[in-house]
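The form predicted on its own is given below as one chain in structure tokens.
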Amino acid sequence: MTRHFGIAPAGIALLFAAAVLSMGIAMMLGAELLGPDRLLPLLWPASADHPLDRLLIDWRLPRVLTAFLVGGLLGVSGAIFQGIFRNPLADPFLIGTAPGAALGATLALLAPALAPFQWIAPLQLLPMLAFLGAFGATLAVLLLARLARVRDTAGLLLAGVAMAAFLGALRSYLMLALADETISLQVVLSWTLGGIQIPFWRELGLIAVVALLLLALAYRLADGLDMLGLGDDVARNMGLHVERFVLWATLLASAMVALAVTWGGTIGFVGLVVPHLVRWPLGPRHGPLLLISALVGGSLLTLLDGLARSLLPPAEIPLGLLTALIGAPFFMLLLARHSRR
């Protein structure tokens, strides 16, 4: 049987069907639960003139699609970082990448309080500063580990955890110091707790194009990540320029995290959980791992975002809290297995 990406075509079709099903379920979830028959007018938007129909088209559908893209980006970036650090416990949230992006994004949200940036709209600054924060934090962890002559992956992970804690404390200080009557601290705090932002359709199209481009570039890293998993010396003997590859992979994964943080806030543990859910049945090869992580990450976050809108109506649970409730026990389980090995 012909296989694509190392997976049988029937398996790929099943995963895409599951992704579509997850988005359909998420469309039904919210402060007002809807049945499948209520979603049919979405197939013919021109005939959907009821206010609830317009709400579904202009608010819930863009949110569901954005949640899927954010989850896919986090899942793939987590797989890349686990390959770079060669540690199954690596995660964009734990190694400082997501906190770095959140620090940059917080600065963008607080831009009206900063005189040099008052002439720039926060929405223009946010993606740029989020990327600079994510890339800078990840590079800082790698450089810190090299300066400290840390060669084992556990030491790299500890350096990342320390960096994440430092950046989180710095972000909290800036929120307290710069928030004023023109910038609601509650708005910034709710964003940092994690939650899908709702774009306009034009913005969603741009997000989708950038996300798909980043995912396509990420798939090109698969062979290099496989070689890197064999060790630096073996990878060099196989023709891989290790330092350049790690820099490029870090740059790409940081861009994915920055885009996810821009539209989802600080959402932890998705990049940790998803690659493991995929790796257990499919094995360690990064070709299928990256592709399926995008689908599983998107489906998982889409469903969790639907639950966040549904569990305590009309209030909404911060999405980052739900992912932490799932991810933290998962992390402790992985840590226990890793320690036994």
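Just so we're on the same page, rigid core means the largest C-alpha set that superposes within 1.5 Å between forms. All of these numbers come straight from a predicted model, not from anything done at the bench. Residue numbers count along the first chain shown, from 1. First, how it differs from the form predicted together with its partner chain.
- In the core-superposed comparison between the two forms, the C-alpha atom of Gly75 has shifted by less than 2 angstroms.
- Relative to the superposed rigid core, the position of the CA of Trp263 differs between the two forms by less than 2 Å.
- When two forms of a protein are overlaid on their rigid core, residues whose CA moves 2 Å or more are considered shifted, and Phe330 is one of them between the two forms.
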Contents of the next structure:
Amino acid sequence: MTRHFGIAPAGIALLFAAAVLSMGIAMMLGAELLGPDRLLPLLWPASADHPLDRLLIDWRLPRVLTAFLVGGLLGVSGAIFQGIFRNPLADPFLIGTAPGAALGATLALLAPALAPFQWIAPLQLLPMLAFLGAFGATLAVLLLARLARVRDTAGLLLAGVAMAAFLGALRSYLMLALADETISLQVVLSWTLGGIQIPFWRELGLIAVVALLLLALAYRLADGLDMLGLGDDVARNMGLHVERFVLWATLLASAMVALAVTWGGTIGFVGLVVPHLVRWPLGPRHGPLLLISALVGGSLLTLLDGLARSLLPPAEIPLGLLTALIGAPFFMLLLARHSRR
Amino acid sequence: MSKSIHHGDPLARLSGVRLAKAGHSVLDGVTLDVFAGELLAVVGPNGAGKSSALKCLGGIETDWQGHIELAGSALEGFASAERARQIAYLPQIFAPHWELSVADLLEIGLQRGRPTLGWRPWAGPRQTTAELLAQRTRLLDDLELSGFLERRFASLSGGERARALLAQALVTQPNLLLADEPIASLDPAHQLRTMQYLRRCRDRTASVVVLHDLNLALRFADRIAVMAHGRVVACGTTAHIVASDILAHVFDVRFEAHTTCWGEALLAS
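Structure of the form predicted together with its partner chain, please, following the form predicted on its own?
Then the entire complex follows, led off by the chain already shown.
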């Protein structure tokens, strides 16, 4: 067989090239647009003495790489959630994950001096609480669904919707209760609207390792997701432990969303649109879908983040606004295509 | 898997299997033997528990009580992957959630009985790609699907769908196929062809087929099991079943027997 992951090697090579190209383009975008002639010398670090070069390497490059990872995580988690719920409209933010992260971040921003947080370095408080919020919310949904003896995925989805509403309300209440003149709600709001954070190189290395590990684990879900698509009964008969598989897949996808939200805030539509974009030419098999969703999601978000930095200089457009502005109409187009068939 | 199974060996055995759903008894002590190399038809009125019995054996229902044996060992002792390699199940209503092609369906079918989270990559024999391809080609020829590989499942006609589904279930050559009304939505020509195919391949894969058409059961099955009220009330050769008045009793209708070119046919009167 000459096909790997269900697609031709040339196709994969092309997509990798496109991913690198998107990062190259994103490096040129920003408040100040740079030509390729300014970027190429950066490949030889010896020449990187110029302050602008240090700026590019310490600020813009980590941001571009982070955007790529966040986009890839969102794309893949979208494909997983759509596979679990067997619903092309499922979204990574459906089952309370994003509201949970938002709640964690709000707490970190509004009450950094609370006693339980004293031992955490202030800079690490937000990512840590966002991650705990996202993961904890999903876990809570799964536990509650289990307690209520909800066994089907539709019930799980509804439990998630309830959890999202509850956490959203809780967060609004905290914003009203905790905000005072020393803390600007603007900060909380801008985080909620989404925007790629800039990690230190050391942090970026850690994010990359965790992200790649999660993506590798996610790839192993492909066969099970394919079976689930044939219906619960057939999947069970084929040897899949449906409940156990759904639980594991949900936890994995939530960890991916949690990591993405921690470093990108709440960025909608990427997880929803990217799998559709991939399924359209490649078909619905989850092997290629998961792999290509990572590359396409990463490239897409990298470019959008570049645009967010350069459209209104010196201000930045919140990335979540941009993805919604572009993603929503695009999604309508996809829907129209789909229903015409 | 190591033990080879011969014609006439007991393949599966249900004894006193009970199943309740939402406090309501669905199976009330089902006892049934399935032998290698046979085509066993299961008939009975609606609500008799035919589908549920199939689901218990196929590993879909797990909350049953009683005893189920597979190849001489208790079903609970089988890892789900191992059970899946031996028993394939064809549901009454099958609608894939994604727009799969016939080739996709077959490839997913090949995943049957493979550990799906990859935790135990060494579990179970893996056939080589060449073997699988040869096997697939044979299956496609047998089921007249060779030209349909790239077609989307949703775009197929009813007869083509039925054949694609059979191919999906049989691609790994399980020992037993459980088919829940596989021909209910087919025209007479396709009903005949599907039943002929199941009969032809029963040496390799024995079948338990739920049927509503008594005459197709009489014509193609080796044995018939009659179910009513969550039990198997009679089980035997077709001649045995026709000779008894169990069908009239169970369906609460009188049958006239007519001799046809293939044997005795029943007409409700």
